[in-house]
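Listed next as structure tokens is one chain, alone, in the form predicted on its own.
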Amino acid sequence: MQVIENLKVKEKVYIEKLENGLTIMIIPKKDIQKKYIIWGTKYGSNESTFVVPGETDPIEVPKGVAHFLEHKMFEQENGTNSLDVLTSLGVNANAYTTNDHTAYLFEGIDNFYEALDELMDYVQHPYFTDENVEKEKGIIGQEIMMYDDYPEWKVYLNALEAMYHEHPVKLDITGTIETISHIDKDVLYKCYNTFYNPSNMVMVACGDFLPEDLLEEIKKRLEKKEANGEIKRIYPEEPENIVKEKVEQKMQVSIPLYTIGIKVPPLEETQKVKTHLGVEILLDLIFGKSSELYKRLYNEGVIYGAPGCDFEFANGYAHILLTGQANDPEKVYEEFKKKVIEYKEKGINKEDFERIKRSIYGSFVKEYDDVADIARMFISDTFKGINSFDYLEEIDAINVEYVEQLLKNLFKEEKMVISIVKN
């Protein structure tokens, strides 16, 4: 079992590689009461386009498979829901589907090892028939038209249309109604049996564990199957401009809702965490709540809060969205682009730039404390390329000048988008 120790945070991750391929990755939490484990595999919205291992020719199936199959998994062939299953054992479960990745978890105090009897068994055993998938596309049907009522899904997804001409994360996540019709239950195995080898997964768990103990109790609920080869997923070349700057949509809102988009070049995968750092400053510096910017638009009446940043990364792709309420959601993006302007003119302030580079420090530092939040950061790092305890070691390296060249490389205003909803 391979050891990697953190000593800025005192914590330990342990890994193990099976020979199926399935990663195991144990953080121990001595004296925490909760326990957390995640289950996810490197399949997620953005795949719909692959060459099954062993196979040259490359097929396309339906937008929305995965999320649709990470609704079907719960449904078991005896009758039982294994949702319902987990729930009776006083666990809290759940599932997702991201543009990267689908996971499966639960956490709880007690009947530990009996959730994790359920947990595994329905990953591993999926029951699909012509009848289930049907009644499943009516439920999904419903979601997909409750998150097209949903404004702040929309001013999200309507940025991402703006910035992407090809890419599927651009897509709703779910599909949309007439592509979950195509689905059936033969596209429903195929990409099970493609994506859910365990070679392309990983399991994350989290708590008081021994983890030379909980490897075993893992490995005994593991159904024996071989790891199959590299799947070759397939993405459209995507141009490097944008679609077009400004989308706008009128939908129920007492207070209009904006995203401003920044579309930047695919990450390299030795620059992820320090581009993702480099970022994360020059977001808080130029509209965090301490920000010139946000205290001058707040005082005036036109935000209602610091806008929500996000740094979204993953194969093919990379974007900046910052998201907020605001009265006059143009001001704000001319704003924004004047304050990037400035930054690149007369540079960044090294006392400014010094504290946010210490409050994002302890912001990651506090992640650490939660058994949850701790296993889902490095299941999602991991599907990235990424070991999570880099972030607290990459930041020290990380000074006014790099930040400064990341803001004249990434924020480039031909490359910003603003989409708008309102009244």
Given for the second form:
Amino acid sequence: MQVIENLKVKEKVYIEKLENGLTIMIIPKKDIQKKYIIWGTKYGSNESTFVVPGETDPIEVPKGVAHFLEHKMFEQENGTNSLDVLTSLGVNANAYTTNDHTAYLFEGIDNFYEALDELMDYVQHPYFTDENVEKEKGIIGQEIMMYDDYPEWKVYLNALEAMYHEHPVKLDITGTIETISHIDKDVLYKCYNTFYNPSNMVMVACGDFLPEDLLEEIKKRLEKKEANGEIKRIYPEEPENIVKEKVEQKMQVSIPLYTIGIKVPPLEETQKVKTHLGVEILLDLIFGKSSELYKRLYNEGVIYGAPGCDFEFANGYAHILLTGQANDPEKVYEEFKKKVIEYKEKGINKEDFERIKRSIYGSFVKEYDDVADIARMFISDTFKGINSFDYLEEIDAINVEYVEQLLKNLFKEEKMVISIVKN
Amino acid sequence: MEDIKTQINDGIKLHTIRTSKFKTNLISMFFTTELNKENVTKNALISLLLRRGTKNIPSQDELSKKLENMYGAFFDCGLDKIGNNQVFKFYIETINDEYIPQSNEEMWKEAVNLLLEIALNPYTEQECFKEEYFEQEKKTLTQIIEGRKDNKAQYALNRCIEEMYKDEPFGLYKFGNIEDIEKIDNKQLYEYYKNLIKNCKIDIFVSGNIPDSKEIENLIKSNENACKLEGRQAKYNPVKIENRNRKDNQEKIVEESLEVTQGKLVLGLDINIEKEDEKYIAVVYNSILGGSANSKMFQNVREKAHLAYVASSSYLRHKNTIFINSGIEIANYEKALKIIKEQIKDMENGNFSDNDLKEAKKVITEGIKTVYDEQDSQITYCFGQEMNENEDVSLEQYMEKIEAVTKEDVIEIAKVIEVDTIYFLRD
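Take the protein just shown as the form predicted on its own and give its structure as the form predicted together with the partner chain.
Expanding to the full complex; the earlier chain stays at the top.
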């Protein structure tokens, strides 16, 4: 196995790429009782048009299939449900779907290998029938309705809709009650056979393991399956400009919610980590808890807390998001824009920069305590083509000039949007 | 995991948990005081004011800068309700010295001193909190209380608690109420704060890769803020089983309308037991009823009837109460309620298998074992024991007690469980 060590956090990752294309990553954690394993496929809500390997014409499937498939994977032909089986073994099992991947996982202390049997069995054996597919529509329908009541979710989705013309990232991961009504077992099998191939999958384990032993145990449980070749994913052409600058929705909330979005060009392969770090530093400098902007807006009673900042990127898109609550979101937006211009003109103070860099370094170190945090970080970074350790290393090389340049290149006024949810 | 307890003074205890498992050190301080209508809102306002600044670090941005310089130390001050107490919870989490590039600083010392400074030495002017901060934080508190309706599921649960404990301290919302905010006077509030820190129960937890408890004790005793704290007969309510003695055995049904797409149905259950050890049976009962994906709630309400995505129950140990939660289509209210009640009845009739019992215990013990791996859970567990007057149960003992629960025990307890309140949030 290939071993990569990081001396800053004193952790190692063992990596093996099997012949069938499956990537396995193991991060040993001594003295921790909890073991965590996650098996994911590079297939999320964004993949709705693609060419099945071996075929020539692209197919388009209803929105929400990846998530629907995730729900249905637990059902087994012998009538059992793998979630129940795993729960009976005393482990905590779950699954989730994002824009760019779907993953199945469990964590637990005892019965690890019994649970691994079940996990690897159910992910490799789908069982869809007309009846069990219909039944799931009711449960997912309730999940969709639950999200309808979350203003945080609406304000986020609306910001994406304001930024994107075509890219499917703007759509709800679950699909809608209408789109899922078109899902049947044939569509599910088609997507399963395309994307749940070892060459499109990654498994990450974190806990007190001997990497070589665990690797053998995993191999034993793998069905024989050939790598199926490249899946051509087709994303619609996305214009650089935004759709509209402002979008507002009425919902019962005590105080308006806002999301400020900045649409940026898709990232170059080698620049992802560096750009991500640079953007985080900039957002902290501009609107973090020690910033002049935060202090002023808090003192004026416009906001009650610092916004949550995110930088999201995957195939064919990247955007910056700031989300919070404010009595006057328009004012927050205007003041934020002014501050960006001010920083562009005056430059960044070296002392502030170093302090924020320190703080961000510390926050990355903290990511290495919990086995679940570690495994989830590695799997989602891997699907983005990133080795998580790179964040700890590349931060050293970031300097003021670099982030000043980034500010000019990415924080463009004509690419900004604001989404508001209020009464 | 060992919690080494050192009495700093009467009513003030240091808990040292030494471990090299984590990359962080976690320091926390808890002020425990009686929960009552008169003071609940004042306490909430104080918890917000203490974040604003101290004598030596007079503003929030300076405090933020200080934390950023400590490699992104995380600070928070929150409020909790534990039994009939209101608890101020101060936390600072820093990375271990071991992971600080070229450093010879002892970060844990800085963190302990900073936490004591924030909690005990607020920024004041003329025996008042700074007027500007006082006015701003009153607005923030108003916003927090009004914002309670934003998360509908959480709101429904809080409302059910409020209805169920209508005339008891536990029915109070932990951030108080809006009507009382305007009545608070700055000078009186500062007086009240000084009294609070004189009389509350104080627990300080220091966890991580740290020196032995003696050295920490010395640091605290020589800290200029902590050394002013005198011994006290702490005024708080130790957690113990209480018999609510409800006179009427009628279920209370409460319906409330808000703009929701999905209805939120919450049931509050009374458990009429008297012995501390019966709590472990209640934990098992809850696990079978709604504590996991194998539970009756999940299986019957979600998987069989397809009525909900969320269908679960949780046991509130320090109040000895179970809350059942579900998000359902509004038109399905009657149907869902009927199925939920059938589950409760089933428990009483012993309609669950030995295997259900075995699995429920496994879910609980696995949950308990994860406490070893989580720094904050370790502190929460130890503090829970600290609050419980009659016992100090180790994690191992806890698991043994769970293992000892029999099917008959669960059926017996099911017979003394009754629905107290049914709360439904609809459109």
